[in-house]
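This document opens with one chain alone, in structure tokens, the form predicted alone.
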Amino acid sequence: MRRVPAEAKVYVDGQVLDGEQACVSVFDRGFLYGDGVYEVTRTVRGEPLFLAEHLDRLAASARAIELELPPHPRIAAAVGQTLQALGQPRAYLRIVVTRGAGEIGLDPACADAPLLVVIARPLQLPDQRLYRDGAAVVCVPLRRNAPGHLPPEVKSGNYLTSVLATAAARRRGAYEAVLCDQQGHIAEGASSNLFFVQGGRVRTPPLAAGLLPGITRRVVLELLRGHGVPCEEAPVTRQEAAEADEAFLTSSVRGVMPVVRLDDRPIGTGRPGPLTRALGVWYGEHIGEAPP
């Protein structure tokens, strides 16, 4: 039996449906080739978090693959309709635009018209123990794209690298997979950005390492600098990551989550550190919601 998230509402090109009723054509290029772009965020008190920034990044991804997006107001209206149908103040939100359906063939000209899909469902945050006790992460053999491949700043439907990386991490009992760049330096998590604290200074891998420019990543850097915490975007070796005093990951849905183990070795004391905990409070104040 196919599993559909309970109470999901889905907007499919003009109509909001229950999750089990929503469908797209098997000839849609998003299904056939991953030929599309997407964004994920959540709501806080019924409002999509950082929606303007997510739509801007969606547009940048679409430009990079020469995909014409529906106008921003149409996407925003679809988001509003879907959330209204869901009727939940705390929701998970996914916005997808594919190149559309048509004749089977790699040529983008085979597509008829872009397809807009918005998925909303009740928000399920990770287990609170992960925020209280911290998460374990592991480095996996998969690498982020080398120069000349699809740019990492494109959030496309072709996410197989992260899917396989996550599966590898789960097999090793870890919460998140860590991917490195072609030089073996830390790049990012399968679905998160990573930060490391050493001697009171925060370092996060630079965009040049081949990572998605996370919206929460940018907000966190601004918060740290606003509170006078020294931070930099610079390469991080696996050894430097292992020797950090503290570590944490960020994403739009998870916010700020402590990381306490890397490759089966404790980071620092093996407990969430004071700066990570303080940042969780600052981030919660910024978005208007108490930290988990």
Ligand code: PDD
The other form holds:
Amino acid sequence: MRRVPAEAKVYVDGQVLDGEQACVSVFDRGFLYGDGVYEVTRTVRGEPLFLAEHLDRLAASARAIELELPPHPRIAAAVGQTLQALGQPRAYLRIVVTRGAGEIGLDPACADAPLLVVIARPLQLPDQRLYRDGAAVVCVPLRRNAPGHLPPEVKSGNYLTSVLATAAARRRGAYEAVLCDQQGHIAEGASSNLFFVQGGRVRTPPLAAGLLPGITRRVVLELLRGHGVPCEEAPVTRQEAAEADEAFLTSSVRGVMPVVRLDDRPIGTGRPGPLTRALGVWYGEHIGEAPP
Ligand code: PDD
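Switching from the form predicted alone: structure of the form predicted in complex with this ligand?
What follows is the whole complex; the chain from before opens it.
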């Protein structure tokens, strides 16, 4: 049986279809090689959260893999059409652009034309208990790519590092995997950015560690600084992470989620900390929706 998310609406090739009906060619290079780029966000009261920022990052990812995106207004119109068809105030939204289908072969010149797909479905946030009690994370042996490899700041369809890291974390009963850089310092989560609080100061790994420049990461840094909380983008060793008073992760869909265990040991008191809670409220005010 096909496990297609219920109630999904999908824009593909100029048409909006039900999730079960939507399909792409097996000769599409997104399918064959992960040759494409994507973005994920959610809506708040029907409006995609930080859409301009996500489209900018999509454009940056596309430039990095020399993929020509459909014009901006066409992507924005496709997003609007898909969300309208879904008709839900709170939706999960995924924008995918692949290099398209064509003769099988690594040469990108084999592709005919970029394919735009937009997936919208009712938003399902993680279990409320993860927000209330905090999540457990574990460091996995897989590393983020070193400079000179496919850069982690490119959100391409090639997500196997994160897929395998997540599988390893779930096998160990953890919610999220922590990936380190080549030096063994913390880089980011499999699909989130990580923050640590020590003595009232917030630290998150720098972009130079090799990580996705999260849109929520940037918003959260601005919010914290706006509330007078000292923040730095600086390397975080595993030891420093383990000794933090508080920790949290961020992503566009999940917002701010407390992290209370690292590698089977509690972080701080083992409960979501006061700064993380305050940030959850500030972030909720900022996006216009109460924290989960
Ligand atoms: N991913 N780091 C990685 C590797 C990610 O995949 C994501 C988001 C983030 C957070 O970025 P942002 O705040 O812009 O959402 C960080 C989404 C959830 C995904 O691929 O499904």
